[in-house]
Amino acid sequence: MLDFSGESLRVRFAPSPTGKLHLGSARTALLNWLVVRREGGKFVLRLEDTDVVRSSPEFEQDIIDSLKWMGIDWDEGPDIGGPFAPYRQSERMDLYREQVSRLLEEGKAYRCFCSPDELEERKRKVVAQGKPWRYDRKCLEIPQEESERLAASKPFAIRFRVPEGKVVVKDLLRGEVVVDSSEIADFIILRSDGRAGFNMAVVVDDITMKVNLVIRGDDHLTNAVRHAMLFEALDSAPPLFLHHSLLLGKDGAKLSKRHAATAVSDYRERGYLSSALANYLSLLSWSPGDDREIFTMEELVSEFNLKRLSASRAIFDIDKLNWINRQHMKKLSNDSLAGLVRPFIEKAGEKELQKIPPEKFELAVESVREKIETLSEAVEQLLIYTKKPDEITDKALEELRKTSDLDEVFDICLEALRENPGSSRDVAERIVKGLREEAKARGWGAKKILWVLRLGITGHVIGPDLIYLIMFWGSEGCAERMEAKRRIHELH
């Protein structure tokens, strides 16, 4: 267990609404979601949406849609409030200024008047010389009450005044980190527009929203740095902190569409199950102690310990994500399966698998579950049974003409279709067995009667098992079926 002193625990996930849901922005929830479930304690959803150009309220909902797709709840947010509303960084602004208000008045923060295009000469001339250009404190140096003046007829940002001395970063899962504040710049905590900077907004929601536990990236470890000199600037006790690996593609670098799909939405439109996706991105980060790998949700909230998180790279790998998502389709039962598979129908448009009777299609998903990896795969590999009796591909019309005594297998195979009626489970067994035992009768081996039946039925070289089959058609079906591709075969 955590320990907050009697406090009770609380976490946030920030995600920026410039986006859509980033797999390894959900990797970031679920972890914090994994953590506050287990343990105990508050969820706090909060929307970074500071950058007026790029955020939107498309790629807000889309997160919310995404995170509640995964089984991601939580329990303070903008759509829902809260005792810390609002949860929205856009709508905050007078809080954050009044807190860098506050700095500039003790000292620890200072106006700064220096354009955009002063900045990057004076940056210029720097890397010009080779060296490393960090603000060079000009504007510290301009008199407090030359400052209010200039004020009243000058645009300008404020910046934060970095102490001298050693920053120490305590992080859960990488220990002390330790920086120099020398290597830090000043940086901007209230820009010339009036809007917080990042690192201000930041760490004035996670004090008035009482978070006591992040758990973010690793790329925010420089922020970090940043953020505990705010902390302390503002008489506050710092969170703990949890910087987890980034999610990367199997070259090393950040996950980017060029590895893969990086949107959660993606996954999902793409017939990924909710839970084998939460599933694999914790494995990224986490393990169970064991060769364990299938886990629900309430399977992981229940074996999550932040012990057995380990700082070692997350790689994206789409093979083990589809292998989970295959061993988490195996535990649905058909009928659950052929529900999440009906969308993909009505979204191909697929007008002839919607008209399939829901019995008929529980049938057809359970012939072909085994093949899919992906909800969506499954349309494809349905179209079969839509097929009419008379239509036959050229590959299969081809594999009928190489078949010796051809018009005796058809016989054959009709003739055990008509003496067993029916379309249930036995039946089509008793068929098969049949055929099976009748071609060793003849010294033929079972493919050649078997594999003609199977061309007869659906005009096709590869589908579902031939149970499936004569169970969906029923033998009577499969007769006609059969026929009507062997008038096909004499008109060639």
Contents of the next structure:
Amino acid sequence: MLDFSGESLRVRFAPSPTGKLHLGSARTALLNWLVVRREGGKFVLRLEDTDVVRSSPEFEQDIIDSLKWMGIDWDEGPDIGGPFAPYRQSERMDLYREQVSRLLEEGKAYRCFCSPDELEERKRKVVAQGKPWRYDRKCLEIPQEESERLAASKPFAIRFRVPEGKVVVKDLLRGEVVVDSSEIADFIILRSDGRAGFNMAVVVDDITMKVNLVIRGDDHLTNAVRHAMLFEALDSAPPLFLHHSLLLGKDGAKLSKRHAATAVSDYRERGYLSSALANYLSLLSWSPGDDREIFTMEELVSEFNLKRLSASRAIFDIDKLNWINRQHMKKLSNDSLAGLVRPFIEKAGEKELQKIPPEKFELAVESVREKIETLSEAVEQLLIYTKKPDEITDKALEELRKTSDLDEVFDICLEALRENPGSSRDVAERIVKGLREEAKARGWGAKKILWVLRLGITGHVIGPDLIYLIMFWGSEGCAERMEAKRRIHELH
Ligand code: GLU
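Show the form predicted together with glutamic acid, please, the one above being the form predicted on its own.
Whole complex next, starting from this chain.
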């Protein structure tokens, strides 16, 4: 499908560091990355930081960290350099100015001396007549010599002179997008402060960085028309374009904070797995052609095919993401899962949990893994393992006190624990099995005994499977915990 006449594929991800890496942008980065890792070629990271007021180094760092966390790497970029450095637009201004001068000399651009106030005033009049405003080409009339003379004393911007005719953008997903250039105003390619306009910078960069496939959101489709004209004016062949649909909230508006957390780093902090997030984002635009939904990054790379990308709406669905996260967590070994949960415990400042020795910690994580949707949720579930032997909730106390034959049940539990010393799975299973049989022999439901065992060990009405509790504290430890509660809370 992708044929670049022998040239290798060059794609770029070009975020503006004016905010944290948005899920929608991460999806764009991922699609570019999957294509290039699948087809071979180079992935360029370019920071479009021309908006000096809104861009910040913190956002740059967030973007870089979030991409790396997702497993998206690049071959050229601001942090690692490359043959077409620099990769930060603020450091490329001379390059843009050079190309703007060239367009000016060739008559493809002109100086505009209209001040913002003048423009505002003229716009107001046009709008008052019920007409749409578009730059009225006032300065196009200024003769060349006059323009040069004025330039010495007056501030000016440089506008691209939009040529007449049809503009065609070839889009891999949408076919040919044809726009009549009369719909497009002469746009600014160099601002009065000497900085390049957004569209000019993008096109000069794509030309000089030899980008031959541009995958980005369809909010850039209108820009693409301007880009197509600039490529032509600069005598360069445009890259292939693919404008994918934007990531939307349930109400159909662009996904924003009012719908859900939007930054990749928010999801990282909440304990989503990067592989699950990437899996989910990929499925918003693409399907493998069958009903499989769970993919590792490696599987995505080998399965991904641009042909299976759809232009349909991509609606963010947190329930689906949660489900996918669960599926990815299921695939992890206890050891790996425990390793991923640990930083969340440190971040939560749970010192007691941090003191649990590694093998016990792994067991504890195993005992809660079915109950959690994200890594961070494990912290709360694990707290049960930090309770002091005599600690008990009011609810658990109430439950114990209303149990008939409580003394006897306590004795039965303690005896079973003492008769089976140890902390292996076998021991734990034997204890639980024995207690079930004991209950049966007495004509009781198994719950009567096992419920007291649970409340006695943990002091809580909810918690992990009994087998894990016995393995965690060992039968001796469990007996001590039950006795402490019995003694201190006078449970008879
Ligand atoms: N800097 C633009 C953005 O963050 C992307 C421009 C492009 O991909 O051409 O939306």
